[in-house]
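Only one chain is included here, represented as structure tokens and corresponding to the form predicted alone.
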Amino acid sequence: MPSRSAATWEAPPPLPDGHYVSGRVYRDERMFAEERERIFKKVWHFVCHESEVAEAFDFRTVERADTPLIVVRGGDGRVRAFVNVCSHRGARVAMEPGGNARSFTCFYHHWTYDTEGACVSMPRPEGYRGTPVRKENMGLREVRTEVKWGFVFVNLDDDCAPLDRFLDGALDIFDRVLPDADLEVFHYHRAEIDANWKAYQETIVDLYHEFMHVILRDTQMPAASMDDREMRTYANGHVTIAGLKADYEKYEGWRRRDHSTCLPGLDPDDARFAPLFPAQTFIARGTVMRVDTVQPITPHKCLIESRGLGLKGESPEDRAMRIDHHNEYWGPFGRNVTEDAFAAEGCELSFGKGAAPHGIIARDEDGRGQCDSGLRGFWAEWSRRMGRPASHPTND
């Protein structure tokens, strides 16, 4: 085939809408702002695991859709989430990443709130006589919070549908694992990468990129037939992938995991994952689980949070094994995640500056092998929520 001219390079691919995306979706400032309002402020977000707020008055501070949040377990045992902003003058209320506190006092003017969001103290309240400003009506803004199988989700939209309706059964791929597993977080790290958030999330949904990873070429691609794989798409843009296997001894220096203590319902060589729209992923290998979230920062930068989970109360030997297995693949120096970040940043070098006019998502293997059906499902939901097709999102 000959090389292409500028005109043929920039022309839309001869494919149906939905089988390619415009490079504009990765760099357009206006679309980035719209994503925050139309997507991230309207969907359910995973924020932490219950083990991170295990005791009464434990809390964590997080951020979703550019909104700072406090996730706290109250004295009544219920997990709630509040916007981490003082009702008085907008200062941050809780400054620490986490801890245990029966109340939160804003550093600015010392307004104080309890773990149920009520304002319980205002210094010198007499100054507000004759105004409607009273502690009884100046509580924190609570956001919708639900807990499923120990995972805490929030939604900034008070009128949103329940969590299970949003998930549409996508997490049922773990229904033999999560209901019977008493999990806890043993690993947490976060990293900023120079890429649009969608470019990173695509690496999770895109099985065709297995060729990039030495570790997957050696251990995963030869371990089972491509026809055994099953990719399903769900309402709201979610995807699940099952039928993956791994033969770990095929990688030099690693060992078989036949005698390792697995998560309930899994075999040592199992691998399955559920990328949830827009930017969170639940992944389980036979012995360990990982949960990722991706948060947009700018059109050209995003924040990745990763958690590793094991079984609560397990032996020191099993915990050491689980940490090793997690870090081999998914830790900051593992053989998988750093390469995913490298891929996203590599795409940013072209999409971010306009050198790549389109991305192709046209592989069709009937939901098997390395099919692009999950990517097409992701972009169909993006298009629906944004009110513009990803293939040609502007009229420019």
Contents of the next structure:
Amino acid sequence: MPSRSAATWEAPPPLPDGHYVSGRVYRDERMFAEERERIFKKVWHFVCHESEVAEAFDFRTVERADTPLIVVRGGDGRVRAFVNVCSHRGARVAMEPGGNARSFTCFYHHWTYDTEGACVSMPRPEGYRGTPVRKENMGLREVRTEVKWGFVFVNLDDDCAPLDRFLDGALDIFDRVLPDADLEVFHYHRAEIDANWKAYQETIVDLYHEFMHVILRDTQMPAASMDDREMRTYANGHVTIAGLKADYEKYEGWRRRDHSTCLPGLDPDDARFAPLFPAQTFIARGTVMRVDTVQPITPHKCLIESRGLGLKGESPEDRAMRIDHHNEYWGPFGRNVTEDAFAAEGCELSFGKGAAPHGIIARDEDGRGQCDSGLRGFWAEWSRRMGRPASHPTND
Amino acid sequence: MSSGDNAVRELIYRSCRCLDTHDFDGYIALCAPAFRYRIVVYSPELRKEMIWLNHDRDGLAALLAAVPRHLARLGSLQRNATVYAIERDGNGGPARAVSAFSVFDIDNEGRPSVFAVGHYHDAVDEGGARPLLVARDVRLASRDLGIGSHVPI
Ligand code: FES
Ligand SMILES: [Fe+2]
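Write the structure block of the form predicted together with the partner chain for the protein whose form predicted alone appears above.
Now the complete complex, all chains and molecules, led by this one.
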């Protein structure tokens, strides 16, 4: 029977739970709101690299779980994060994406906060005489912040477990790169795309779609045995992929990557991935690193933030080489990322309006080759946190 | 307005048209052997200038030649440029031209949206039979390019 009827098309695939995903998870408004409360307000989020706030009083503004944040290095050298909302009447305090400021003065009524979050002045405070409104108890809301190997993470849940417990060792896959290398961000871009955030994150965990990318067909798939690949899943839904290799010179116009310029512990042809739950990905390709985050905007839109990292203090020639290597694959003109975004938007065209009842994640190659075990790990964690199995998330 | 200025203008407009129509050989033919192409973007987040693409003539030719093999964005990009200024140093150096551009993304259903906005900073060699691009810095003012593009700006 070559084609299918409505009944067999709509019916759950004859697979175990966890080996397929209901299309509803990509479009349901209620689940989307729940994801914010149950996932994004509870997990550790990578927000920026220390090199973005290298000097005292450097700051960056970001947003996680729809909550605007200021990440700032205080005069004491410590990196802290605060909700970027004025204690007075809720205006945004710091408006710039980044900068250097010894204090933040809210534009609206000029309440001023220092880089440790204290409210240090408010004009004409005598007007609050007889009320509890005093600058001493009107500081910014501080957010749990930890810095690991130069990467700044925050958690909006004051009662969360420490970062290391959340990571469960998933970032160890990069071996010496993260502990040993003094990294620096040289590339940053944002891209709003028309897709559910999970559909984009899945493109990173899904190895089976390698066929879609010319560069992976040319440089990665023939470079090493499918059996040498190792996909691992961790507590909290993280995934790592090791054992990938790439012969970059196999793509017309590209050159071989040189051993002497690799990141510590990596060979030029090594590629390692760590997609962390829910949507933050660390990738190393021999000479260069990329770190992505995806933020939900609506069920049908998400914001990808992408960074490229090289070695701090390296020669201009090495930096230029690393930027070239970054841009070959990544960035808005890279050969890879634009295709992944296209894939996510292509799935949105059917999932977004309910035309696709299910997605199948049933490939079992024992964590090797193009196994779907990473996708199953992601969805198992999503299901656990949401209290809804992704295969049948609603009762109706 | 000199005839030299007209020729420089025509070169810049032709370069847009070649990329719009995917006439990549035509684009490369407008470039001198020493051509250098860059996309330069200032990041207020990093407070640094970034390079999003950097190629010599051969590198750009290889990149463009590979475009048809790739999964492509749907529809087309249409460039719209206006040459603002053309300057010469008077010592026979390349002419310098600054042009504002906008690039529209026309999707498969014909719906237009703005893809990118910025300026071309071009250096043009006028020593030969026809002017040739020796350098193009594409300075993007917009920084969110959605899914991005395999074809440069
Ligand atoms: S809202 Fe910020 S000072 Fe009034
Ligand atoms: Fe991909």
